[in-house]
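Only one chain is included here, represented as structure tokens and corresponding to the form predicted alone.
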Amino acid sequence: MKTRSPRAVVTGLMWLQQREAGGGLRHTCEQGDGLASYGWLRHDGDNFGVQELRDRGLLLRTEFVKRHGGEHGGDWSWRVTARPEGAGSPASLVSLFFYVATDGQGTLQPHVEDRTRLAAVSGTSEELGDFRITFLRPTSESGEGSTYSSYHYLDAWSPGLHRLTDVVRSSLSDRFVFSPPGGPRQRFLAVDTFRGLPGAAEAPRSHLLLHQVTLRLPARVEVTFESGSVRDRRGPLAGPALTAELARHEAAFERRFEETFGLERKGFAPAQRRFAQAALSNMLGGMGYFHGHSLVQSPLHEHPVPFPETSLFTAVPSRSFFPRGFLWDEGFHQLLLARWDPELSREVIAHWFDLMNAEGWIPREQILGEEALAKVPPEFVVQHSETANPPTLFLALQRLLGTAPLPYLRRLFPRLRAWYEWYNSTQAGPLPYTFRWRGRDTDPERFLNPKTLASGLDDYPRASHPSADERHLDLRCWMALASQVLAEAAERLGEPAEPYRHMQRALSDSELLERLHWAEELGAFADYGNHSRAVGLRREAGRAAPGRPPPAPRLVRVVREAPRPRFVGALGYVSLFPLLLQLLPPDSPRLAPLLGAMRSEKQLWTPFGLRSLARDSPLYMQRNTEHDPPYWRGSVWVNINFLALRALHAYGSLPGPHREQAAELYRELRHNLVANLYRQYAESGYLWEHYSDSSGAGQGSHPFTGWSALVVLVMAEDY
């Protein structure tokens, strides 16, 4: 828990099984950990949340409830509920360790019973003014009683937040026995003397108070946050007047929730709206404030600057693996959360567009402050000004525009004009109106495909042989996009926006996008550049330095046809992209050679989604290096497939000759995905990055709640 603030005090929970060693310390979220699951049921990104975790035999349930008053926020309560999981579980001695730290600013002071019992902590910072934390003694799991616990607590100071874990594993001892009157003794794990990080250089920045309770299992622990300012307080949230508010808040939760998205209506089991409230509710409470700099690498420098600090309120794809911003991931994101609440979209949005430099660019990914940057693989870090990624946010703008209130347009319009024509000038193709993804990997021997970064699709199939004559189809989409968006906030606002309308014509010009980008060899859009259909990767020796061994032998690219100008022959997501974002008219004839591409196993069609590459292109399912395994070459995705179920649902309901082609599309498509996004859950209690096109499997990243969770609006047929 923290407050939007670029310093700001962070109170949180650790946890440890007692007959494990101190690797087994629970805290931030790692894919590692091997949880059976965790993650929001229910959250509404404001007031409450309820989390369940489940780690080998242990079952945590976390409830929040947040109180208005007061000029600092007011005040919140946790409960943290602990048993043992399935048959024969054991009575597992288990400790809970409850943390306030600052970062930089605020003063805290302990209050400490018995000489080991941390009974509550007061301090004073910038944002909240006085508060008080008070950690309540345990009780049994119906919340009455008290049960037999043993208290530790550490007083200690960390270089930064992102290194609290190692502070705590660090102070560790095994000294202590658990000995509770009648029952067997123990010996445990307890915070002990800190003596410093070893080898650690940074100054300290952050106080850390911890309260270490250790007991068995079923118990539950409460703790208040007071604010100093709330003068009508009406007794203190916990113990049954915590309960009424949590039932409280989940009522109005499940109102709001079928009030939004009709699930019930539509006839879903109650198990599958838990799954969707789930999916909602764990993009929520992913959402982050973050605070720092980018490192920047501009053709002005020759080597990567700091950009001046700033700050992202924002979703995230994925507590565990992509706890940051990520451009093109944020527009999909908010076509969720605008539906839910439309204000808090629009604070993010601004967030976003607040990141701007000069010239109207934003960093595809952001990586603010030490714990997002301790996530990031040190060749990710640097990010350059020449690199776009997908306009998306303008997909949510899109949907936001009409109900948005017009001084907040009237401040985001010229970030938004600055930030459509950096895309006109800097990513312009090699023709009027084309378009080209700048950052493509140019080393001849390192991938099978160069990776297109900048695109969002990563290692999806491009020329092979890069150059400035490429003209990429899915951004000259998304530009048309772009036009339109920009041509309607301007008339709202009544700015000129015939320029704006002159592009989305010349981009949505069927006769130009099929001069330009349609191959009939392959029968649907395509790429073009230099580009060869014979390359592979062949492993080769290493040349061995003289009296050494030779080195392990290596895969290298080999180019068994010279390349030349020519479309690229790979059918999948880029192809779909004029069906995508519903370019071509309903009464196009491309439309059927799409559909049918889409509907054919040997090409697109999967009983779980539509797979990213065909099955029958040459590089699907291949890897682009040794290491470096298939991403976009086969596997579903669910924020393309979200966009095609939106295109189908559109061509579906307008008058053409492909009406019912579309609209029976939509039908199995749609019932494809929920059914396989709500199984692999059930199944394995995550949702995932992206999909296997053979069995359906999650894969990649999870919990994965970022574009996976517009599952919610496919089930709403929300578009």
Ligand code: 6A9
Contents of the next structure:
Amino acid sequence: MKTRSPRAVVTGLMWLQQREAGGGLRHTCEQGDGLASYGWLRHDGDNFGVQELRDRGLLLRTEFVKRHGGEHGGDWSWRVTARPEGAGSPASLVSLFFYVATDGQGTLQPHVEDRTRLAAVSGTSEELGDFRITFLRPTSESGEGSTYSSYHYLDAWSPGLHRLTDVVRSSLSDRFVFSPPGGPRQRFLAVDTFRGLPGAAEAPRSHLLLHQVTLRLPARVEVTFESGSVRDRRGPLAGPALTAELARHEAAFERRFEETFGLERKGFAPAQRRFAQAALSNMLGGMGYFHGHSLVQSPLHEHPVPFPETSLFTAVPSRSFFPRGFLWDEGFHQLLLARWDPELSREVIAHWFDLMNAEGWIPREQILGEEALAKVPPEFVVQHSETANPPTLFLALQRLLGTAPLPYLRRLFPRLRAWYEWYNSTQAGPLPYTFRWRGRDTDPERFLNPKTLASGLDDYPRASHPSADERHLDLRCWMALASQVLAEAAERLGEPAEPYRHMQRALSDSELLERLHWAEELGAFADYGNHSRAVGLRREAGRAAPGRPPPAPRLVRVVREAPRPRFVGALGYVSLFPLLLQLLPPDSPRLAPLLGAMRSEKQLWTPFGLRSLARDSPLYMQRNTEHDPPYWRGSVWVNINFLALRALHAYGSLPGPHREQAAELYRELRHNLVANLYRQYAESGYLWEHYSDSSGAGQGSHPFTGWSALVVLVMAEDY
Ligand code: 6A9
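Could I see the form predicted together with this ligand next, after the form predicted alone?
After this comes the whole thing, all chains and molecules, with the earlier chain placed first.
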């Protein structure tokens, strides 16, 4: 829990099942911890949330409520309920660690009772003023009576928030014995004296105060935060008062969810509605406020340079694996959040546009601050100022345009224009009205097909030999959308819209689109570039250095047919873009072949959604290197399936020769996608990054409640 401000005071929870060694200390979301499931069941993005975590026989339920008041945002309370589940034994000994930490500003004062019990922390910080955090005594699960427990506390300094887990882990000692009156005795781990981190030369930055309570299950612990400027508090927000507030928020959440998405009205069963609520809640509960600077490589400098410090309030694709902002993911996130809370959505979008540099570029991946940096391998940290990412924020803005207050739009507009100009001037293609992603992999020998990270579709097959002659269809379609949204924004503001309308017309002109991107031999739209139809990977034995064991064989690319300028023979998501972004008129003769490819099981159709690359496409499910398994070469991705459903829904309701076919496809695809995501969630406990096209199983990082949460809009049929 923290405020939306730089260097905020942070509060948090760690836990430890005492049957495990110190390595079992849980803190941040880590896939490697192997939790059976965890996530927000309900979260309104503002005042209230309920989370459940299942960790090897332990069920933790964490609930919070905020109560506004005073001049610094008011009070909040947390309730943590711990109980055994499944194989978990009721006698299990568990420690909960509640902590407060500063991050470069503010002061904290411990209040210790009976030598080892940190009963409260008083403190002050820039945005919170004076406050007091109280750790209440544990009770039974239902809040009555008291439970025997052991208390320990830690008062330490850490080099920063990113090292808190290490500080606590290195302070644990097993010299303690849990000895309830008349009960069995058990040795356990508790925080002892902190003696510094091995090898840490970094200056102390975070003052950490930590309250450890150790008890047998089941039990409940509450924590209250009371703001010094709240004057007329009627009593602590704890016990029955907290129960009542939680119940009130819970009922309000249920009502608002139904009003917004209408899933009960549509006949979804309670379990399916809970799944949808969890998807939305995880996107909201995963939001973060990040502060720091990007490291940017630009053509002006020989080495990467740090950008000025900035702040970013954003949703994230995945709490465990990618807990930071990603540009094109965010446009998809905001499609959902704009429905739940348009004001929140506008605020996030404004944050993103404020990241723009003087040229109009917005970095793709936002790694701001030490905590974010700690989750990124060094080779991914540097952002390149010539590299784009799909401008999906325009998708979100399209939704918000109608209701956004004019002063907001007026402030945003110059940034929209600058961004648009940046794409037009830096990502232009070789011919008028063509576009080309910059920054493809430069060492083509290393890859079966050099990646195009800029496009967001990473290893999706493009021209085998990157060159300046390429024309990328998806980018061209994104620019058509951008032109349309800019024109609409300009019209709302009374600014000249004609240049954008002109561009929109040119980019959706059927004849021009056909000439530049229709590949007759593929029967679909395609990229164009210097391309060979026969490339493969060959295993090559590494040469051994004298006196050393031979290195593992590596895969190198072999090109069996000389490349030449031609259309790229890959049928998949890129081929669908003119349909996905609804650039084809409903009577377009090209709709039939695209709908056909979508429905064909040999190509894109699966019982779980549309796969990214046709099953009969040469690079279908091919590895890119020995280290890179296929990613966008077959799996089912929810963001693109969302665009497909949105388009089919539109074509299925517009008069035209393909109306019936589109409507039929829409119904089947929607059913398949929703059924599989729900089934995988029920079976695995998570939403996933992408889904296997052969079994439907979730793949990649999890929980992934970025764009996979768009399933809520699909259930609601809200496009
Ligand atoms: C890797 C490894 C702990 C890849 O969802 C974010 C992006 C998408 O924008 C993109 O379209 N994902 C998709 O192809 C994940 C990218 C993660 C890159 C960093 C670091 C983490 O190790």
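Numbering follows the first chain given and starts at 1. Computed from a predicted model, the values in this text were never measured in an experiment. In this text, rigid core is short for the largest set of C-alphas that superpose within 1.5 Å between two forms.
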property	result
Exceeds or equals 2 Å, Cα of residue 551 between the two forms, core fit	yes
